[in-house]
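Below, in structure tokens: the form predicted alone, a single chain.
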Amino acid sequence: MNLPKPNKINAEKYVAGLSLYKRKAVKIKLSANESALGPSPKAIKEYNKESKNLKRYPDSEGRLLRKVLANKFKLDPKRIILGSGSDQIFELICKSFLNKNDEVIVPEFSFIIYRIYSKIYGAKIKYAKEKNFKISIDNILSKVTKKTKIVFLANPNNPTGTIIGKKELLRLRKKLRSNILLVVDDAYFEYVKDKNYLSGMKLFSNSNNVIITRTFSKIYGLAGLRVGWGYGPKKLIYALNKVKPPFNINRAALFAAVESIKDIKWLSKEIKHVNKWTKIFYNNFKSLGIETNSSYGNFLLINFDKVKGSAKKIFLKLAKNGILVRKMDVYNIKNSLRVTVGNNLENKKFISTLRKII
């Protein structure tokens, strides 16, 4: 009997951070770079309000959210596209621009979803080497061939937490061929306080060959609602909109995102909290002999080569104490874990438990 056969797709499957460990709900989840303080109370209030009207379809174009975003960041609303998380924007980009055997360049330690979607749409991945977990512009440029179609990078980078300076990022765009699309993922830009840094949006909002993505899943605390957005030249955004599914963001999520953007005080509170705790984490790791780097996101990458006990054993001991962090096996970063900044109680419990383990 002949049965339907799906296409063979040569791509990894994205493995999310755990919410359960051995079938038990974890007490402290520091594995997914989620917001430390959670959503704005105003966003929660708006979500609850809209939940009473769920029989109605959402606005498929998300006009109100696009207008609010355009006003806040001084952008053209016609050049904004909304996605079910920024992940969907990456997929739309790959679907719109990639053909079989095209090449995509990503830093070797970069968000895995870039290469997953690229492979699904038939592209070959070229990995640019990093230096001390910092993205190398020169190495990216050395990987360019006639087949190169897209360069994906996040700034700050996930999972390393490092940044690319504004001059280097501008140099990359200048040196790349004009028909190579540069995608800059701004997922963690709000946390950065560095004079040499500018977000992709500030650097490239007027570019004709760059798409910038942002998300409500991190600093705004709406990971469970899946809202992201992208900004680029009209012709490219038009192409993405042609393949964007209708009603791709639910009604309550759209309204909650609007209120999140408006609540500047809550945003400032989250930024101060994370920046305070990344320093505390950094100092504690150093005092324990754990190698790490100054992070510009809401997480730190930590290595255990110079302490007793491997990353695998420490992960298991933390998990048995109800604390989940992120394994780095999928990124091929040896003997390392990634930990997200949580709330005050979670962070204190994590540090005290880690100290006991070490």
Ligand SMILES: Cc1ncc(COP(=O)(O)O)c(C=O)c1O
Given for the second form:
Amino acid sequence: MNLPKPNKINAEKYVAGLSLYKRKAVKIKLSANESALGPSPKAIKEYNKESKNLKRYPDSEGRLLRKVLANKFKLDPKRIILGSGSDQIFELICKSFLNKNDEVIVPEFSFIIYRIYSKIYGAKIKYAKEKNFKISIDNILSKVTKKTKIVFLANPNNPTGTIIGKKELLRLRKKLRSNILLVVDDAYFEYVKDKNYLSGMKLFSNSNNVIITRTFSKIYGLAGLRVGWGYGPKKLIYALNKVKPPFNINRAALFAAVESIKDIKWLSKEIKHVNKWTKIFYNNFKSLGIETNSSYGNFLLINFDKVKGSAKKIFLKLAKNGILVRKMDVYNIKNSLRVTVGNNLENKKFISTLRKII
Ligand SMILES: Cc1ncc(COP(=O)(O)O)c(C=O)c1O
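Could you present the same protein in the form predicted in complex with the ligand, rather than the form predicted alone shown above?
Then the entire complex follows, led off by the chain already shown.
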């Protein structure tokens, strides 16, 4: 019997940060770089309010949210595209730009979604080696060939938590062929405090060959609602809009996102909290002999080469104590885990458990 045959897709499947251990929900989830304090209460209120309008389709163009974003960041609303998470923007980019045999460059340890969508749309991935877990512009440039179509990078980078300075990013754009699309993922930009750093948006909002992405899943605490966005030159955003599913953001998500942006106080509370705890985490790790680099996001990459016990064993022991962190096997970062900053109680419990284990 001849049965329907799906296309062969040569990409790894995305494995999300765990919420379950041995099929039971864990109490403390520090595995997905979600916000520590959750969404603004104003966003939750708006979300609940929208539950009365569920029979209505959402605005397919998300006009209100685009307007609010444009006002806040001084942008052109026509050049904003909304996605069901920034994930979807990466997919739309790959769908619009990639053909079989094109090449995509990603840093060695970059967010895995870039390579998954690139492969789904037929491209070959070229990995640019990092230097001490930092993105190397020279190594990216050394991977460029005639076939290169897109370079993806996140700044700060996930899973390493490191940043590249503004000069380096500008140098990358200058040295790349003009018909290579540079995608700068600003997912964690709000947390960064460094004078050499500027977000992708600040650096490239007027560029004609860069798309910048941002998300409501991190600092705004709306990962469950799936809202992200992209900003780029008119022509490119027009191309993405052609392949965008019409109702890709649901009503409640659109309205909650609008309210969360307005709540500046909530945002600074989250930033303060995360900046404080990344330092505390860092100091605790150092005193335990766990190697780490100071992180610019809401998470730290930690290595266990210099302590007793492997990342694998420590992951299991933490999980048995109801704490989930992220394994780094899929990124091929040896003997390491990634941990997200949680709320006060979660962080204290994590540190005391880790201390007991080690
Ligand atoms: C660098 C980076 N970009 C984007 C995302 C995903 O964001 P979204 O939830 O908007 O799809 C993540 C999530 O972990 C991330 O680490």
